[in-house]
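One chain is shown next in structure tokens, namely the form predicted on its own.
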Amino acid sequence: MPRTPREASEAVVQNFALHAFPARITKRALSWLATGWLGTASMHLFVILTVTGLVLMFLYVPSVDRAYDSVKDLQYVVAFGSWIRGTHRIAAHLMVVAVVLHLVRVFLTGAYKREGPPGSFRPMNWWLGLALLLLTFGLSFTGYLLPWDQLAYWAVTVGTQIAAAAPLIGEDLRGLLLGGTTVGQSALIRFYVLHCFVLPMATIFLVSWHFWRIRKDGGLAVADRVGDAVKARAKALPPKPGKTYTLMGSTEGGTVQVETPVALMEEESESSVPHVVRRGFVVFLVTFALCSLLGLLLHAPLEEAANPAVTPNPAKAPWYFLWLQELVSILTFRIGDTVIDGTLIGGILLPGLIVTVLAAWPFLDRSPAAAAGVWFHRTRRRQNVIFLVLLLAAVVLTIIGTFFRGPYWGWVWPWDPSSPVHTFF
């Protein structure tokens, strides 16, 4: 524990972990409610996936005929390998909600906005951050198929079919992930390389990338409007006796922007160390117990080994793209005796209009600076309505995906014990 301020600063210089924080930090962003830590536990569960996963790699094999055995000795054989797989699987699902919570906060408070000191530009992390989120899907999706039972195969299977729907690129793209035309060894050990290999590495450097990219840009911009104020109670000071040094040598009296900003600063904000790895430890250990809580109740599905032979009566793709899934059906309709097929605008023209439209946001919000850093700003109030709205539609669409969809992406009620419908886990 620092005993004095220069302390707290040297413990954050002189540390490579801690170096991501400045010395300082304002107490606004210090809050739970500024930021509610989301990107700190995304970070946390990427740490528990990263750990976890290691562990699971000294036990599975990536070979379609040694895969689902080496996976149900885990679940079944392996001592605390249930917990391992099941805190696993759940630490994945939590950051693909983590991320996009995260992202849902950086645009309802306009963070990505406004410029801060020389050299920063907000709209870079903001688009890191939707890197990182396709990143999360990503690392989710080939992981979904490792443990090469029904359920998997199936999932990357429909998920490959609406990504071949991608217009010129589709059919390679899907060649590309899956090394042929079907799901097999080829696709199962390019999947495992990705997994655990390939998207890791990518998400490290994005993730230095975005932590630099905060320092550089100033902090959080919540900190903004602390800034502002320190600035403004500055101005609104009576000058402080004593002397101006200059070229021409020394005159009565001092500048208040130069005297007083530092001390009002100090009062608004606290040292990094100890408050920010107090508050980090804090998610971290909550973050960590809520996997391991959970990854001993929901125990991880593991249902027949993978044949292409059974197609299950629906096949679904993994719930974080059922809504995905779910506007393909709604979008497939007839004219006549004419079929029109939804995948190409449901499965990708949309979800690429959308990220796109994120892409460009930075620049098409016409708001001002000063709604940068606060929730539901008067002067945002039309655009995060719209966001929430199309957010909302995407959790219904996910929710009806999961539970009310039967055989043939009929209609069903969950609670009929008659209907077939798979759980969100």
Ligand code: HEM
Contents of the next structure:
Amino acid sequence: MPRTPREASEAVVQNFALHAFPARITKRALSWLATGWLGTASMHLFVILTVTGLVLMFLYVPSVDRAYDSVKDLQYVVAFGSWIRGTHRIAAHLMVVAVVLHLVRVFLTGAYKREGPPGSFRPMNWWLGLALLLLTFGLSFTGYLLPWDQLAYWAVTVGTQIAAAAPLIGEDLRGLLLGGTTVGQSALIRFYVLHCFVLPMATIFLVSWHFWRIRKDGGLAVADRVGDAVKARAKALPPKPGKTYTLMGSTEGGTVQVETPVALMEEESESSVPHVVRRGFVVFLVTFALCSLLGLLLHAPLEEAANPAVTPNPAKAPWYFLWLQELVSILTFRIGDTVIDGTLIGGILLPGLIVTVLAAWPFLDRSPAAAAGVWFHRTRRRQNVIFLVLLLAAVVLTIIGTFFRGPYWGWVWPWDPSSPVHTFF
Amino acid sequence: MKDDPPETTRRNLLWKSVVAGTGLGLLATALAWARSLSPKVLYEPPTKRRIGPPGRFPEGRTFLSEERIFVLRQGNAYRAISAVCTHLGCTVGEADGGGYHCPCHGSFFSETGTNEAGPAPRPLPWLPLTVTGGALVVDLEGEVGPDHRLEVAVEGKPQ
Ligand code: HEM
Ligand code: FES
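Got the form predicted on its own; any chance of the form predicted together with this ligand too?
Let us now look at the entire complex, which starts with that chain.
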């Protein structure tokens, strides 16, 4: 324990854990079931990706002449190279899964709602989260091109062609992404810079902002009613050592923050160090062990080198976009001689609509404050059901696109010899 | 006093011009940097390509993977059709019994290039062929009607 106020404030400033978290945290927010700790798992996956990605950067060469060979070397020559590459790849897939599940949990618990402690504004974190979701997709998609094999080349050819279907700006957008008219060297270096620098930096920035907002919003929504209950019971109590600086004894007397209800509810809370840190560490270990093991067992795919002349049949987008590819193909039909092209609807308008509606949702949701931070609150039953049905539809379409689509995008059973399921991972 | 427009003093005029100047300067710089991302020269393969002497092509369809086209020969008449699917740009293959099939989303094009099934919004374009210095030249950006033919007298019989 510090002996002077100076030592106390130094201890706070020097210890990241002490000022990243509030001094005390409610037992409810700590619970495994309230959040699944999925946001934390997403962050850990991002950390694992950053570290393994850094190693890969020393070995990968972003040139159309060398890219494929350098990845092949990584896979077959570099000591433990296939393990590092496998870990990076599986962590990328798992990050998409974790971030989506985190969104699902935030939605189902109504944790994005406007109603919160005074001064809070949780929709902000919902929006930051949506931006992070898009960044996660962007990171995965830009990384997909780098091995420069057939899988990569054609997924990106088709993907950027979908971008070109956007009205007005489509062609320019594709040109800007590719730095030309075809997927070639300029496209590779652009994707590389986006993947290794621009998008990770943006992610780090937004994640920091996201975490800071949780504290600005008075903690997780699940803890809101703990505060209310305590406030109702609380009389004018003397300030408690409930804040980081009072924990270290550097503040005498009360401040607004020190007198918040959080300070009053010792029996409802635990001190953050070590409780949050310990759980966070457990989540990290589980996430890391999973990535590392799967990275060892499953082999990241590497097909033949990219060949613009030969399109693999079928050519599939990365799995997390297959529900859209499936929609593109379902929404394409013909009336007489005119073809209704599903690309614009399935590839641009629908995803745009989904993001817009999600962004507006905190203002469309009219449920009472009591529904914030509660799983399946009865006042939110209808929206939760609709959300789950749409989610299920996307999952089913993804499964169909992944396991049931063969040559010419026709239907094949996964056990059929012509089924391309082996290219899944 | 309150309703008077804010007085323009020498000092705050100077201050405003500094702010405006800095802002404009930064904006111009940012635009210049952004402009650098759209290339002035593309180091991509040329769109007009020599594809070899007419005698090289056998009767019927030949796929040229480099150019992603099919060359069709009937005696002395030559035609070229693009093999780039008009849907999302995959390379189409020859379908059994004539026509073209796209592996990506299953578009089918008839022998004349007409999009008959699947998501492809337009027919496969027929490309202009010319002869230069004894070699056929195809213009990958051009388009001609399906009846366009290049007649070249070739020495020897078609293989
Ligand atoms: C890189 C991606 C992301 C990371 C690293 C991340 C991280 C976190 C963490 C650690 C938390 C604390 C609670 C928990 O673990 O569940 C959290 C809360 C939150 N996240 Fe995320 N998140 C990400 C993406 C998203 C997305 C896609 C959304 C939704 C659109 C979102 C919306 C929220 C909201 C509204 C909260 C506050 C929840 C509450 O008060 O209970 N986040 N995030
Ligand atoms: S790219 Fe040919 S059908 Fe889609």
